[in-house]
Amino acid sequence: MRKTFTVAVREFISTVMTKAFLLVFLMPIIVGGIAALAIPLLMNAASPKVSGHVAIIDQSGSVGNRLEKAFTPEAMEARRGKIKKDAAAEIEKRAPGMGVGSQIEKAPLPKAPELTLQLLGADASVDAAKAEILKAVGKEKDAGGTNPRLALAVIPASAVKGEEGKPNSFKDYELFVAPKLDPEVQSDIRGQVSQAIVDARIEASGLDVERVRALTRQNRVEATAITKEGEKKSNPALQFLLPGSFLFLMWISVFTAGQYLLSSTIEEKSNRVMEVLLSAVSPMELMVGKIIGQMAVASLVLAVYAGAGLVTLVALSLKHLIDPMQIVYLCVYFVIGFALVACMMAAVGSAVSDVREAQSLLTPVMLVLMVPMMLWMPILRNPNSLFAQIVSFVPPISPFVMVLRLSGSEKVPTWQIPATIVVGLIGVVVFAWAAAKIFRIGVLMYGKPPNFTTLIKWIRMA
């Protein structure tokens, strides 16, 4: 046992003292710092210069004059200011007290697009008007004062008055744009044309436009969760993403350390260091020590990333979204999941001499392990479906699936939790038994890399 512990300590220290692992360890700090500093800078960054005009063919005769007012420099500046103010208020609501929202609101607006409106006749040729867009250069910033046509909106009369014989059936307008037109400018043009058409419909019906707007306007209302500690603000998007974050958190920690275990085993074997180690410890002590050492590495990664997530939730006053039992289950299934993956990594690493040979053996296994990652959305939407329940009992993917299911909003049958833990532990025993047999033979085998058939023979003969 003492030798196993010595191997584990050596494995842990040799991994965490590398520069590559330091980057993994500091990643939450780096990401958090970049987010805190970059958001205000990005909001203040100059957008691509856009200079040109938008052409309108208004066959209804009641939309063009509204768009002329919408695309004055003052109106465009007011819309951009409102967007920035709303974004700052939303961020401040999501992250109160952090000052990001106030920084965004205080930041000056980048230079507005230089857009003008050109009204064409109702009988103008649509094809000829579209051809003018082709004269625009690839990027609007290179227009050079030529006032190119960047967009064309064709508004049929039926878009306002309704189709003949169907007064409540309106035809859509058409919008044509230059290929490189900035997406924000496209969105603004689309929004203003749509609003002008709706306003024209309201006026054509004999109603007051401002009155109808006020009657149909409803600000977004945030839901409030009722908890035992009192009322807490809710976040539907975060509630939906949290289960996925549990899965990704476990995946990152398990496979970060698993990859280290694989590479260190291959390196020690190819450098003949393994032979020196085996002169002091048995193959079983060496394998178990390496797995325990890398499990400590994975636990450190899990603690760092989970801690960063919990600190963020506390800062946003959203810690009520996490049930303490979810953390307990995460730790339990993490141990099972890592043990299963580590046994495979140790076995494959001992059987090959370089990483390329290992990839050929691990590819089928990785395809199976990718199932929870690829299907996490369907599993989360229906955690008690037949498929989700079946894969919850299939090692080595069962720990990942159970973490996802248990962090969802639908209650998992209570009996399945201890049952999947028992199945997982049995799987660990079986995987460890098979890995030990492969490790005993493969660690001193050189030459042609084995295939799956050879590995099975080693398990039977060892």
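Positions refer to the first chain, counted from 1. Just so we're on the same page, rigid core means the largest C-alpha set that superposes within 1.5 Å between forms. Note that the structure is a prediction, hence the values are computed from the model and not measured. Compared with the form predicted in complex with the partner chain:
Once the cores line up, the CA of D199 ends up 2 angstroms or more apart between these two forms. Fitting the two forms on the rigid core leaves the C-alpha of R272 displaced by under 2 angstroms between these two forms. When two forms of a protein are overlaid on their rigid core, residues whose CA moves 2 Å or more are considered shifted, and V335 is not one of them between these two forms.
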The other form holds:
Amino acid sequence: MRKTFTVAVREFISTVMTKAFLLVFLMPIIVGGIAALAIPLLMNAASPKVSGHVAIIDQSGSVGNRLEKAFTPEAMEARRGKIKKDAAAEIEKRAPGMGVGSQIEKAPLPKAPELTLQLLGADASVDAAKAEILKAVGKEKDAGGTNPRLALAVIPASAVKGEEGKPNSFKDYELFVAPKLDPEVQSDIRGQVSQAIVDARIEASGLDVERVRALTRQNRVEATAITKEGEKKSNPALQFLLPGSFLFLMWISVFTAGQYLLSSTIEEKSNRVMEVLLSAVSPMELMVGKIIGQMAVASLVLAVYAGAGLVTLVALSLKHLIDPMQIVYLCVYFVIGFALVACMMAAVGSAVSDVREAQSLLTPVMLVLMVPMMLWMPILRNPNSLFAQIVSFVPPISPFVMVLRLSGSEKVPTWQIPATIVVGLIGVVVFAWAAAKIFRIGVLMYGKPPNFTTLIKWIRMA
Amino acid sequence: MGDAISIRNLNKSFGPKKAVRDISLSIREGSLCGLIGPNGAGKTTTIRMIMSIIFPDSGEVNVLGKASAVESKDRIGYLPEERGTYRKWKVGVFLNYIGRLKGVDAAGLDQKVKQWLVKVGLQDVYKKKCEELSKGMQQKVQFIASVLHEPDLIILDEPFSGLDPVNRVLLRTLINEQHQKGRTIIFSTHAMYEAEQLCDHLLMIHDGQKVLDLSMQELYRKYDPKTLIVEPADAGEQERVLGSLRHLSGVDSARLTGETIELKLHEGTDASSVIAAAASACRVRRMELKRASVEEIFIEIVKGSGGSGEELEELRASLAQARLDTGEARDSA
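Shown: the form predicted on its own; wanted: the form predicted in complex with the partner chain:
To see the whole picture, the full complex is given below, headed by that same chain.
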């Protein structure tokens, strides 16, 4: 027992006291810094200033004047303002109370494109007009008054009036653009031209444009769930984000420490220090000590990240989103999940002589570890589906799935919590037993790396 | 005194290869025992089974009165053949760790580590990383790791390999010192003269089987010197002297090699009477009763057990190589 403890302490210290481990602490700061500083910068940099004109060949005669109104600087600015406001409102609706929406509303708009409209005659040559675009290539971002042609829309007469004899069949307009034209600008042009054509059609049919627009508008509404506890607005973003971050927290800490365990075992083997150790401790003491040491490492990682997350939530006065019981469950399932993964890592590490050899044996372990990530969406959609309930009882993914389900919106049947914990603990015992067998044989085995069948054989050996 | 180790009918196979075949042996407490045999004879496998690092297919092991070395790990010091250190760790940290694992009290452990480092001439490496040490230095550190906890039984697998002559002498001194303190020591080597110089008991393993198990005295009694070397004082007289010596009673044969004459003595002849007769037969510059070396004994044994000529040649070559490997340190004995 004392020796196991000595191994655990040593394992913890030699993992944590490395420069590489500092990254664990720096990561949240780096990621946070990038999110806070770099993203707005990148967003501004992503939309360079666009300056030039859009040419229109309007063969219908009723679209051009509408477009002229749409491309005045005031109209364009108003549109951009509305897009921002809508986006902010949408985010506020999906993730209320986080202050993200108001942040977006406050953020300055990137520089507006300087677009003007040029109406060419209805009988202007399309080819000549297209050639003009080619001349502008490379000058899309040029601010100096060359006023290059960035786009050309050709609107045929039948786009408004319908084809001869078939009043309900309208021809499409054609749009030509300079290469590398900002997609946002393109989509704005497309939207305005479409709108102008539709308006022209309505008017040509003798109807009131405003009236038809009002008649065809219906906003998207959020569903209200009726539950025994009362009515509540469903909150799709949080419903996915919170369990997601719980799963991610657990996954990253288990995985980080699991990797450390793997590499330290391989190191002891390839350094040939294993036999020295085994003359002092039994393989079981060594393995358990290493697992406990790395569990301490994983707990540290978890504490750092979860702590950073909690601080953020408190700072945004959102801590009501988390039920303290969820944190207790996270801890319990974390211990079980880590023990299961660590047993697999120790077994793989003991069986091979270097990191490259570990890859082939690690693939199945990694696949198993990826399963909870892939199940994220389906389980959250329906946390109490038969499928979700079944995988909750399958180690080693059961603890990950339970963390997802417990932090989700639907209540997990109470009996399943102790039941999955018991199943998880039984899993730990079985995994540790199998891993100890592999470990005992593997640690002194050099040469050809064993395959999966060999490992099974080792487990079945007395 | 009782036995520190006793083994009965030990067998171990790796796949089709029988590494150890029906070995039984016992090692008295306080003895300094050499386990010799050429490469691949089964020495390391035997030692690993004694250490319970691998388990025999059949047979019994008893170490320090316990059925398994696991139960008395803290009383055993072990220097494995596959020895390593944590490359990135500092020497002091490594030794403290191993000491703690071996059950040494934390209080005073660090002091002990430092004393040992001074003793082997490595006082400056305490704060150095293990990877910065030369192979020989690392080996001395590993030796410290195996004796730090003052074990009753010390098992050293090929302790001399890779050491230069100076350090080989140092290690021999350290082993002797442990022996003086009454500890039981077993060491294996494929360089047989190393065992000859150091131990008081010899175990020989060949092809997974024990072929010799004798104290050094018994060994020399059994393999009595049977060669007398005579170097005549007068140059040019060898032919004549050879003729007269050949007919001395108790001499089986005589042959000339360069300046000296080698007399093979008859089994059971009293060597001193031949020496007296030879001294009176000619003027002698040098006369020497040549003891059979362990190597020769070993070859003899293999020959006796029906080893083929080819096998013997191979054996001679590997022994010569072993002597080369360790730098022929006969003179420093």
